[in-house]
Amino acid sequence: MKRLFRLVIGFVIFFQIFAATAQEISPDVLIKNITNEVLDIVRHDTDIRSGNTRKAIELIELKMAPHANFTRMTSLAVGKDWRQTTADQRKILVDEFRTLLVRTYAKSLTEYRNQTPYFKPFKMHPTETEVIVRTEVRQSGSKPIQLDYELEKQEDGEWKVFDIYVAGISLVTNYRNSFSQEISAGGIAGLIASLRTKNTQVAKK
């Protein structure tokens, strides 16, 4: 009985140390992991790389939606009108904006062909919650791509990404503008109408 307790304490003594341990791994790492990880099945997946955008899809809910802090990336999408919605409209506004961005991301994975990351020198403060993880897409025969990540570290040291850079062009920034003419034309409804117009459509695709 004594030898059984041992175990059971030794193993809730095992997984509070990983809890912890995951929740402290520094953000550099983490998407150097995610990235690698990620690209490593999308190598070795002939139905993703033959255009399967379903299991593309799955690969991202699974590996790198769990790390997207999608209601930030809304609400800074949004911009200022997000203060005019109701709690009903930023449920529906998020869950469409995530849909979205699974899916045009989903989409590019299946349009992988060999690409090699770079992940540039990182340093960070131990009091930072908010840092940008510097990268490169390098391909054969073409000039490097930047792609950063900006993260914020959650309350429980977990850090999420909420917005990314392309070439220095921010995808916040990007959905933004498009986001405010939708509002400005049909207010907060017609915002939520245009979202799942383009879910269905790229649904098709």
Second form
Amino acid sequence: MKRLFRLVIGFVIFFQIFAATAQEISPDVLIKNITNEVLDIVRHDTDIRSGNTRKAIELIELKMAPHANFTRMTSLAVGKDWRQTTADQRKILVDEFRTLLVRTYAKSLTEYRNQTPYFKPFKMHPTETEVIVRTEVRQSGSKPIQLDYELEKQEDGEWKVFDIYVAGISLVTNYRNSFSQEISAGGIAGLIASLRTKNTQVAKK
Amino acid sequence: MIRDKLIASLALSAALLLGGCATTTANNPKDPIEGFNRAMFSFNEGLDAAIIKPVSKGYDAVMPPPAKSGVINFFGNISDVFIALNNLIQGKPAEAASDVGRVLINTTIGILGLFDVASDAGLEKHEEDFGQTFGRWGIGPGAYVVIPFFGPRNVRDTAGLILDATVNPIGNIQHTPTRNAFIATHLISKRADLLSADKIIEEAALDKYSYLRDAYVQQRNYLVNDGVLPKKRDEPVAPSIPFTLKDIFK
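Having looked at the form predicted on its own, could you now put up the form predicted together with the partner chain?
Let's see the whole complex now, leading with the same chain.
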């Protein structure tokens, strides 16, 4: 009886450890898994490859968006003016910016033509909470494109992307000047308005 | 001939800078001649839409992928000579040696540079030019300038561009039709490579001019620093607690 009890305890501990490690996927493995999974779907999906952006959006919402911190992305894009936004404005800004980013990313998926991802060697210190995972997109007949992901560790140990760099260009902070331009012209409300206009414009196309 | 070209280009850039000063709108301190730049930007956009883009689309449709690679590799091989030189004067002899190795391998085994066998052999292609070298030497970028035909630059990289063009063997081919054919092919092949990026930018940008400007500025910094991404940005601490938490864990 005592032995059985020990065995049960042993199992419980084993599964707890197992569950904990399973949850804490390292950032480079996370990026690798998502990239491979998404590209595998796109490779076999002729709709997406012939320009069906809506379907590409669904794919991103399903596989990628859960691993991104859009609030942090929006605060980075807005910059110092983020401090003067109200909670309601923030919610709207995050929603609109998320829509814009997801659709831009969807558009780039529809342009996918047999490029192969290459994952660069990754090293991190166990105590680090913000890291950059470096990858490269290779295609015969073109120069390879650097694609780097910046991730942050959440309190539950999960990693989330908060910035993507294409050839050194941050897709998030690249908006900072245009956003502050909009804010100085029409305040936060002005920025929200132009994001909305942009989103409805592109959605119609 | 080289000297004439250099003088002409210097005169052009001086004219650009002076012309720019007259039309200052001074909204963004990093873009003091924005009014002039926007005008040049629309000029370039118009030219692209009318001629360069349609021709590039045709090129992209007609050329089989291996031929496209051949063209890119051929010009890439010539540029490797200057990349080696720039790496050397930036104090990076190992990179310079690797670039020289690339040129030797690609020119011979790679049949005059048509095949990039050096990359397959593990000699990575670098990206360097005189603008980056000046940056490496500590020269700041200066104002952002949109140059007719060439597009986004800054003052430093305009000087770099002039040097690049001066030492480039293709620009120095004496037989004009041959030279022009080479330059046109290079331009079209580069533009064709960007056709899909176009659509993404249209999708992404609130204001195409500033989107491309900021992308240019970011990318040049990245290249000057050899791929090191800027560390932390002045991110504000989020004060209103309920929203951020709710949104993160939603």
